[in-house]
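Take a look at this single chain, the form predicted alone, given in structure tokens.
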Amino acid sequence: MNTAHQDNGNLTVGSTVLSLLEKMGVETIFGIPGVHTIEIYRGISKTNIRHITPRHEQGAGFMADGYARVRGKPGVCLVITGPGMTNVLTAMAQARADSIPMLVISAVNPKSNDQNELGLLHELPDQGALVRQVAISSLKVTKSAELIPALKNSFAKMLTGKPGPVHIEIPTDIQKLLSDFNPEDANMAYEISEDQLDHSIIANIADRLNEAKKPLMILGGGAKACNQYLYELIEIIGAQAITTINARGLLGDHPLCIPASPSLACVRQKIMAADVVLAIGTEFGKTDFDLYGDGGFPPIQYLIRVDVSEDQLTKNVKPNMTIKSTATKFCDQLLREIKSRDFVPKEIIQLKVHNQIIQEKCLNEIESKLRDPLDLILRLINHFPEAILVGDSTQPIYAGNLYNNVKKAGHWFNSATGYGTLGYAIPSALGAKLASPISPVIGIIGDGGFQFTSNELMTASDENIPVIFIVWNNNGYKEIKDSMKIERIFPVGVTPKPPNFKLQAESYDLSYYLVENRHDLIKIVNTALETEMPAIIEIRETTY
């Protein structure tokens, strides 16, 4: 086995990885170097890739997640074998739940032909098998010739069909092998296949929408790239559009958009009244459509589902008609079909008036304990329409998931749905800011979730990433405490003492502000943004 190094004028498999990633459009990676990945780091000086060092591999994964959501490109992590890989798995699971493209490249120990466990540093019995429980793909590079195909296949896998996290592991001995290619000469183009749409099906859908008296659209996260078509579609079809949590911001302030959860009774009534529902890019997940677990989601008279994934087309709610397609291609062809015929005009003005009434009903339906947290969210949205709001599992985010009128697609996302991990907001907000430096980014997190990943504030300080972190301090896990009380369980483990946030900010070289009156919120946020440095803004629930 040839183990010569680049020091002798030769390229190794490990040292070519980052150059190849750069050719595939990667600009930023998130990782913590270790003895098992230093051969990969050998090649970073030959690229323009920016390396961000988080304080924990889970933070690397969450940063990559936030980066991918905002940048529109896969987030990339580089971790060691064993603990590095298991640490990043939580972030990969969140990415899988929300269909976020993420590439995790890890080392792995060499495997003996006759033994799986040799007592090596950072050893796992079968790392790839473990990761495949979460990743949509996990590949091992066993020789130089497999590296480029593994990268191409992984990019194609996470960008074709339903996106998600993918994994490539490179054994430490393989990293040191001489490469049989030059990265500068490598062709890194890969194919992303798309299904051809049947024109007769598109025409059939157009007929249904034309004949409908009360058409309705439900837009999920898979429709985020379709704004240019959706504005025209809802006007021509005469349909109101409900945006789920991951689609919030689609259609902006359009008067036919209902930016509210289908778990609310007034929104469910609208769904039940519709004679045709066109659902694009949504899995009809419980955390969107049955948040309270009452099983009261209404039957749909006639449902048309559009999704890029075959598996998603019949998940949770059975459709009358399905079409497997990217949302963009479907909307483009449907709009062309509709424009080619005489569409029966709907009464748009009355619909817009009715839509305003529904939005007011949504606000009135928000439970009393979430009114103040929702006030926080709506103030931020109305005064900072360009801001990206990144949330954790905390009461202001629960309230905003039920209703908010964020102005742009992709400017509202959080971990309070699906996988629902705590500690997401701090690192993910950093990734979002790195992806869009010109956008104000506000992370919203509870005092409990803050303590999961507060170490990543040092990354914000180290890299001078000017994110505003708003901490909703209610002295513990209040939502869990309330749930225990409802179930007549004596609350235990739900009152972890919050840290002194002012001292936390000082220790991380961040600015600190305390909101003692809700009417001071906007002034304080403006001041924090003007300093162009990361900051903690503490809001104590008892005084807001």
Contents of the next structure:
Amino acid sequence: MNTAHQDNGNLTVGSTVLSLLEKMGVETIFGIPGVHTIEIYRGISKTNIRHITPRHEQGAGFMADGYARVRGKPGVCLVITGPGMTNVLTAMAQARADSIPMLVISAVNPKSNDQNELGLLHELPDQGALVRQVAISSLKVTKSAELIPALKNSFAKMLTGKPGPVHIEIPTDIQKLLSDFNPEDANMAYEISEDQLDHSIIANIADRLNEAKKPLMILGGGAKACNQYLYELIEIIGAQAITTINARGLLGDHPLCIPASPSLACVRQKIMAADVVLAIGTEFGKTDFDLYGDGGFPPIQYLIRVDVSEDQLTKNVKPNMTIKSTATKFCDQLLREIKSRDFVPKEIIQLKVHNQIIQEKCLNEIESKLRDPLDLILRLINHFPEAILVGDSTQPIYAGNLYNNVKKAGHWFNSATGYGTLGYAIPSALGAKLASPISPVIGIIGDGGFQFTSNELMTASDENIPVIFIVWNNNGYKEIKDSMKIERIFPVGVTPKPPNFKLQAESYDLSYYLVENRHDLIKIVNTALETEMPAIIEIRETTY
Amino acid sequence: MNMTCGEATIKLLSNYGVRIVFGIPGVHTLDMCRGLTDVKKTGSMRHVQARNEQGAGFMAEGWARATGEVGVALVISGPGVTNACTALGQAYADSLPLLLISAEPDSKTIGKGWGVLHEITEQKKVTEPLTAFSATARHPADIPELFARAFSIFTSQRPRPVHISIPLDVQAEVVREDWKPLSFAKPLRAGKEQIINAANLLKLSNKPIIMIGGGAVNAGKDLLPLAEILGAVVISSTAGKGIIPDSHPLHLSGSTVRSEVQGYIRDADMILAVGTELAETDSFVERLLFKGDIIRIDIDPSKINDFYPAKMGIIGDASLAIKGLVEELKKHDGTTRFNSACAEVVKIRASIKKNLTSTERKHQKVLDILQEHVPANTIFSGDACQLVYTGAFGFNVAGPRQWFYPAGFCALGNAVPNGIGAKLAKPDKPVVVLVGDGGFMFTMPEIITAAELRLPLPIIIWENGGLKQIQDDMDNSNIKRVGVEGINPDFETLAKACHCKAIYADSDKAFVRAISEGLKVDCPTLILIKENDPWLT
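Output the form predicted in complex with its partner chain next; the form predicted alone has already been displayed.
Full complex below, order starting with the chain above.
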């Protein structure tokens, strides 16, 4: 076979991958090396890329997800074919559901493109077909010349339009071929095309908003990039703004912001009463808008939807007007348009009062079993406004998704929305911390979810990533147990015995704290943050 | 009796003889969970709760490896399915019967991209490349039909995993009939004429060998007389270990990876390959060299001519075909070769022993102690780790289904949950897990499952500081080590945290004691062996 090492001046295709990625701005990759990827790893010593080794490829995927959400650029994973690929699928699916840019580079066996089953190591017939169900694109590099275009296409795909996970597979034999390019000379710039907005549509929207008596905005994850414009926009047009889970933290604690779920009755009333609703970057997904499956989302009088992706514009709720645009461009142009005319400023003091009432209503509406969990979230937010809160599918997060006033954009995200995975918070919080070392990062996870990925705590210890993990211990999958009770099913398989968290922390060389009751919470979190070591903080639901 | 479709599905499983399902319940499987708990309606079905659906899949895989019967995992849609995918991949590559039953969101939402909970583009397509088939039940009546198709694959073809998705609304529908299993197809019997022709070819051979793999797992008692009549050395793949006892004087067990054996294979003039892919993962060379002609017996027609075109292919059940060959060859006298073949085996075994590397010698030391101190019917659940690579040829098991190794897909972390599945399937047999420290961490949380179930389960952790095989590969390829030297937790404290025991084996004696205690106590015991400890050399 035509193989070469870098010491003779010639580079293999595999060994150039990381240099090319570095040129595209990649600083950190998450991966577990294997026989099938070592040719790619050969190139790492030529770069300044930091390599994080998780304990399972699912951990790699979730770390990349958390990293991308906080860093604002793609999270990158490097995995072997077969089990490495299937292990990372769940994380890719979560990233897809939440529109998070993630690049997964995998190996693939040389022959698998003809779908012969030869019993090769890690053989996975038609890997691409499987991955395409969770990735927005999956490309195979079949010769040296295809590598650079594949990387550029994948980055463009991830970062223009609706973001999501992309996959590139590089066969093991191609990895070992001599490259026909020098990575140092490669031009890795890629085009991002943006549609021009039709001015008459913007003018039309400005008219509508000007005439509206009760305009309202609904902000989804797609609005994250335009936060800078939103403050001015809501004040000028006099609109309150509802933030979905993935938008929570946009507008900080601006008094016009309603950081609450549109599944709550009081929020829905607000939506029903609005004469114009401007929705930016939201798919009106069920996990936000019909969490309880009651089908009670109200009719909207006049709905304007803005989304970067055409097929998102009409999903779930029928709009009266649609604009395909990035949130930033749309807000920028709308703001210019509004400022260029005599827009009648609305009286917003009254609205602010309303807003306080709404917040109280939300809190009152939240079911009693979620009150304590919500208390935990609100205390953390109020005392640690700089903290990034990374959540699992667990009751404090369900509560916080219904209402929380987190102060900063991107500081509240979790897996309870969309794909709804368990075990997300531990690795994702590690990714978040790596993306923003100066921010305190707090992972919040139940004892059931904890056991899905508790092995990644070893990564926290090994790489010394000082994240605080708050474990809400309610002895099992409480949410599912509750559902069984309601359905009159004798609870089965919902009380997995938890580990002894103190000893588990000790075995991983992590700090451990037990919060006896809610009044100790802040003191303990403070202590844990000061030690700058990863820590487990256990809270037992019954004593909180 | 009226039942929901979810309950009826559990009842049908029970009617097929399934006694345990492995899984994690969720809001999307409630109607099936209803069936798990109402014994009067649906029969007695045990639910074993894993810590991650990957563990549930691996446990079902362990059940299938131990019994040859279908292992069943029951999971939610979306993440439940993607978490279980790696286990499907293993079962696919190693031809194991595994049934994944999952929920799927409400029928009317499928493919719409509405952003419903656990939504995935198209769930059944994710598992299609990993299964014999993957199907969504659109109506309750689809379920008995899909089950019949699945079970006939499990029993009469090359076994492969199957995935059946049942949307929420279908699970909730009312079912009025009691679904019953349909009769299975019988295993395929090869034609008489082919058997005669094969027998004639074998008669002409001066130096035949028999290569066996997992497909021959039920053919042991027929293979033994065949080998003895022909005076043929039997060379098994890892999946073929124990089909005839590894210690049999004609058997070079699990040794296709050894060059000493590959040389012997090359020089044979006739190769009878039974139920084996002759795959790369058993030899770690791209192509084995064969001077002789190959006769292949396989239940899967696509395996007759792949890398190695066969002089003759026999499609059919291995056991039936071998039985036929024995009948035909009874009058043939190969016993003159028997003694010389045995002498060859002795010679090859000795040269393997002589050529062991220093690390392999350490493995061999541990394996020899195990050989002496565990009962002969012990099942070994092995992970992809160097101790297990050596054990493939360096350890003798007495029977089939006693040496698990993820030969094809070769994931890490299957050994502990495979062991749990095996122990539940065969409570009377001792089960010992062999795993590296890197692989152990992949599914570490599942030891709590074993503790919760009070399973005696010695888990031998070979500590060599991470992913040693890949370290070696990097070193050999002049690549600076990266990502392969992760530090380990304090395993003894971790064991305590997870309600398990731990023993650090720092001498022969300590190791022997650890095994004996590990087999007795009603919880897993982590037995820690450090590769650099002096007692191993």
